[in-house]
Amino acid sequence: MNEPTSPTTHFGFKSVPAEQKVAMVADVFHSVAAKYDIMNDVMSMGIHRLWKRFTIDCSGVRPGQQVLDLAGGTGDIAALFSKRVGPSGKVVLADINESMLNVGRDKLRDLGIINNIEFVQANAEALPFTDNSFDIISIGFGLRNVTDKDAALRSMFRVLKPGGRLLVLEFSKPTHDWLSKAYDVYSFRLLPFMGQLIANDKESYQYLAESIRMHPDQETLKQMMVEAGFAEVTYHNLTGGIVALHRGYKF
């Protein structure tokens, strides 16, 4: 009688043991963590800051409203929003990774940013919040590490507020084949190796390109959210659907 096999999923483009993704992809940002601000500037040639803005812009938050930012890593998102809510709101900054938490809570408190923050280690699929928490919930670059994207999404959807907005910012497929080509050329060669020539640690980087390919196109993720509960759900290409910006809605 054959033995019951264990669930797989993917680890970029690896096949392993679904229990095992999570700590693998812990190595990965504990690897990265101190030099992830720096990779992220050099990575794209520092546009990332816009589609970060961009994502605010479309939050409609407002002052006083409770706002959670998972997968907030190094704090660029939740600072944005702390400024938008001021001292009457709150947000949280909830990361799975300690060692990207800390990285994060220390920039904040030097950039005197900390005063409405309180820092969270949480996995987005088993939120340790209560229902109906949030008016806003982000996820800026993280949606594509998790090993169970559809519980994480009914996890957020279950901490949202009704009538609050999901964000998804996130890498996803570019919408023209010229672009495509060259995405993979820069990818996959030189991405690796800028890993390794300024955090030492070219596998990680070749991770996180195999992820980008791995994760959801812009299509399947709005049917995700949907699926999740989420309404109206949108999104909005950036820099040639290189990135995404998905919406929904908790009615």
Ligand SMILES: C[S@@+](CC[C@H](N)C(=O)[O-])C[C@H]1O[C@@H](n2cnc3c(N)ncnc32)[C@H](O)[C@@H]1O
Second form
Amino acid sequence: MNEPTSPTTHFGFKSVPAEQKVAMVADVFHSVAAKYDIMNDVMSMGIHRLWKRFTIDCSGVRPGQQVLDLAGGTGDIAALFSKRVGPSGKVVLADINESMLNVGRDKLRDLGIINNIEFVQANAEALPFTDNSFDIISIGFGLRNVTDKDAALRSMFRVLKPGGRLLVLEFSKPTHDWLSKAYDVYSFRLLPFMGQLIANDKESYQYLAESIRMHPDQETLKQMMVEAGFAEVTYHNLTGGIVALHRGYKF
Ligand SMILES: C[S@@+](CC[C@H](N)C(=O)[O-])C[C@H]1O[C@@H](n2cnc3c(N)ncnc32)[C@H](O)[C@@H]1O
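Write the structure block of the form predicted together with the named molecule for the protein whose form predicted alone appears above.
Up next: the whole complex, starting with the chain shown before.
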């Protein structure tokens, strides 16, 4: 008789038992946390700041609203939301990784913008919030790392208020062949090299490049959001589709 096999998933290009992925992703972010911000600026030549600002602009956020920045890491997106919701609103920065949360908390405290931000350690697949809690949910460069993305999208749908919107900012599929080829060279040759040079960590940046390739493309992610219950799902390609911003509503 054959032994039952446990389900597998991908960790970059590797196939791993699904229950191991969360620990492997945790290792990556524990390892990169201290150098995460500087690596982001170097790798994207600062362009990640524009992608994040565009996300806020598309969120329709207003003073007094409740925002969840999921997989919020070192807090760039939460900081932008914090200014927009003001003292009468609240931003919950949730992330599974304690090291990333610690770096984020210290950074936002130094910037003096911590008053309306709450930090919560949580897995996107099983959010510890009551139904219909948030006006807006954002997840920036986080969904790619989640083992069960469908469960995470359903969890986000549950905690979003009716009328609320979800914004998924994530690496995606370049829209032109030439860009795709250039981006491949950049991702697989330069990224791990820069990871080694700046963060002394080649493997984590090799994982980053591989995880980007394994992430669902624009249309697939759109369909996943529809299946999780989101309505009027649209996406906007940024920097030639290297990144896409998906937006969907809960009605
Ligand atoms: C690439 S960082 C993005 C951080 C931040 N949103 C930004 O755009 O700079 C990905 C984050 O996702 C978090 N993450 C990975 N898996 C997660 C999960 N299952 N639930 C919540 N957060 C998760 C990681 O800990 C990490 O902080």
